[in-house]
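Below, in structure tokens: the form predicted alone, a single chain.
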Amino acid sequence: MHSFGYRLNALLTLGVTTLALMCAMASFSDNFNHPSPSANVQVMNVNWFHKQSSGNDEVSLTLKISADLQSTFTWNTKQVFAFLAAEYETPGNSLNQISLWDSIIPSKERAKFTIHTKNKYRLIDQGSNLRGKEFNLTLHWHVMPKTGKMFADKIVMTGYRLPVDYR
């Protein structure tokens, strides 16, 4: 009745349609997960704070980062990308963001951590706007699913201030 080509086409169409439906259901099921991560960051030390020869302020910090991102993991989570950013205002810009540290978290078991580290990336301001500056430390995370759309969120921690004088 039907040739081999027609039967193969019908089988492949059924398989691809079933796979697409399963991926859509997996992506939809992530909407029911409401993560409640927690984080705490302490500035343990200002290692140095100076003005570069180009006139820009540069700071090195020692940080203690504690976070529990386990609730961001579901059966559909491939990995979570997390980064810590310093955020502050200057007369020229209402929001300045500088990434200080980042990490790829591959599993739920590694999503609860405490680390002591120096800032991985330089905290440099274009100009001399950092002396005595108040800033926020914000832990951002991006959940990368196996299928579906990425999800991103953050926790803002306020109340940090840089020294008034260079060291």
The other form holds:
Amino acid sequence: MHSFGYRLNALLTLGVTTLALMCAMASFSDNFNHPSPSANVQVMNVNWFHKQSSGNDEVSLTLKISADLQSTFTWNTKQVFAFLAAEYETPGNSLNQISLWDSIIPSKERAKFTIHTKNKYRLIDQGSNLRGKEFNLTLHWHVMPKTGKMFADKIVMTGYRLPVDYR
Amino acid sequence: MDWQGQKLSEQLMQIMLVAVAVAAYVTGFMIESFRIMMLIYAGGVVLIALITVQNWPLFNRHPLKWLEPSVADEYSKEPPQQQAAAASSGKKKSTKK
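Would you generate the structure of this protein in the form predicted together with its partner chain, following the form predicted alone above?
Below is the entire complex, every chain and molecule, led by the chain shown above.
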């Protein structure tokens, strides 16, 4: 109040503090969003399935992934990171999770999609346990905010099984 | 700025800032646009800076009343030089005692 610089500093300080409060409120408003997402994955083809020279099984799949994550978007959403993981149990590990595919969804319009794709990341077992293996495909997503708290959730799809013999 | 002006400037700044923040948040929330909230708020802060930080004439409507030079002279009947001499002679008298 005593000088130009004093008043400018007072305004900027109060302005930034108020901005922080507004961002906290914007993040808090995300709690009132109750998303209703859906997803469906089909294994269209087992491209090949063999044992590597290292002794580990590897399989290549063609997947049809369709999902609707539009309801997860709010005014405070920067992007949604989605990834598909194969999950199964082996004698050595109680839970194996392998990411097969992921995508960054930058806007609500792009959050409803169907894609045909070979697995983006390789499905390699720790060992040779994949023949005839039953597995789940789980679609995980992280709703990344413009400011504040990130929300994460998933849909588990069960009932998938790998072939009994190598191809 | 004078004292009243400083108080007015500070109050204006605080009230306007809260009003702009509320307007920005409510508008952004209603139309679901984070970007609009930020734009309204930034624009509002610039506007407030222009109005309250600069020393406009309206902040100088109650200027300080300094005493007139002639009024001050009533309290000292002798010019400053003789006043200093009287003070030093006063000091001498006290040490002699």
